[in-house]
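A single chain, nothing else alongside it, follows as structure tokens in the form predicted on its own.
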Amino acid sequence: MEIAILIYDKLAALDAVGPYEVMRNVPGWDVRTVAKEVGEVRTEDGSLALVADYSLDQVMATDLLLVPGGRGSRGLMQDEQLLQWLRDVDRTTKWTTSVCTGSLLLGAAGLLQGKRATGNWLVLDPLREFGADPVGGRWVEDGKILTAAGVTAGIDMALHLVAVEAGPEVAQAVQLGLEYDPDPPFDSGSPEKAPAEIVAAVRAFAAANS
């Protein structure tokens, strides 16, 4: 299984690194990082760097494509070179996936037309502009398109993919190896569960920093 993870400036680190940690632990799976150019990109606040080993023109086919989200995804929604690359690579994939606002990039490339999809809870409605049917949940599968909700949901989606492709025993072994056993101190990880004042504060912060 060949996996290509798109990275770009101002991405959300865990959107890419969470699924990477899951998939790199599967025997026989080859995970590659791809960007417009080979070299370093920086995360949303610039404090962490990731390195792309391949440029877009070096990766024109892959079994699994993963598109993370982050503030930088907004500017890329009008980047025709990248959008065309997404379309071209999607023709070769067994799975085309996204995490968080990465689904907006898939939508902008025309890959979510008529598809059920999800993303960060703050950007579900804009998916309609791309002909998608936005729904909730940690991840949504529609054909070969898998879209995950915000940030940490990419880990859940990646474990699902491992179970489908390599078997549930392998997925469980990877989960145990990562000791992925969430037990957060608060049950406020979704707008349905978080206190109303917290939801309002996060909405306001996101609007001010979009």
Contents of the next structure:
Number of protein chains: 2
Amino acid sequence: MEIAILIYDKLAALDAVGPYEVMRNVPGWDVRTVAKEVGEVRTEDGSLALVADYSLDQVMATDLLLVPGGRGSRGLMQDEQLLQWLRDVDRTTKWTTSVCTGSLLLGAAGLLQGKRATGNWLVLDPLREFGADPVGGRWVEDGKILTAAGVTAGIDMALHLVAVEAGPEVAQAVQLGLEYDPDPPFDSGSPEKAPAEIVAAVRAFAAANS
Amino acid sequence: MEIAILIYDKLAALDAVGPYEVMRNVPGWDVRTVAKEVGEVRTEDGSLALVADYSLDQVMATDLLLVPGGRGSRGLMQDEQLLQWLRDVDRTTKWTTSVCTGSLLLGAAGLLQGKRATGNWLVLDPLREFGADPVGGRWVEDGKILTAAGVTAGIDMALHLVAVEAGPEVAQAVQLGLEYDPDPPFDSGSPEKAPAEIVAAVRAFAAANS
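Right, the form predicted on its own is done; let's see the coordinates for the form predicted together with another copy of the chain.
Shown next: the complete complex, the earlier chain at its head.
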């Protein structure tokens, strides 16, 4: 399985690195990082750089495409070169996937037309603009399109993909290797579970910083 | 809060990037990446490069030190320059932390003497060589030393740190921002929960690749 992870300036690193760590631990799966240009891209606040080993024109086909989210996705929604690349590569994939606001990029490329899809809980409604049917859930599968909710949901989505493609035993082994037995100190990970005042504060912060 | 994340060749990217994503989302917390030299380091299989913005001699003090794990930690356990840096920086920290096999580096530097500590479930016993008392748990706090279990446990540990230092409301808001409402497709994330044959397979794989 050949996997291409798109990275770009102002991405959320964990959107990419969560699924990366799951998938690169599967025997025979090869992961490549792709960006508009080879070299460094920086996270939302600039404090961490990841390196793209390939440019868009070097990766015209892949078995699995993963598009992470992050504040930088907004600017890319009008980037016709990138959107055309997403369309072209999607024609070659077995799976086209996204994490968090990465689904907005798939939508902007026209790949979510008539599809059920998810993404960051704060930006589900905008998926309608692209003809998608936004739904909740940790990840949503509609044909070969697999979209995950915010940031950490990419880890769960990737384990699902490993189970489907390599079998549940391999997925369980990878989960154990990553000691993914989550035990967050609070139960505040979704707007349904978090205290109302926390949800309001995060909404306000996102609105002020969007 | 000034945070320094040590990175090095053959690290496990998620060990570093999980806590990174939690901590960099806390208002007023600044995260820096540090390595023996400024520039790229690559993950265990070489398929992803992260960039260190600072070299060891540029970061001689920090409030919080985080040492991730990965196969590369083994070679560094005899690297006296790095071990001395860990000792020197530890004298300046409020928190000295590790994820996964990063605790072996803290141990090799002599920082776990007489401390309860944890790490990857496959390499808990070797912590005894460094005078530590290896215990289970998602993360273990002993004074200012905070050690997390394997890979993904760093996310839980970081949320705990945010709660202690910035308050539970901030930790809950960060958790919601990262939509950290984990829902893995299997319950296979610890040796106690995974099927016995999966545990045996992961043990055998680790032994063959260590």
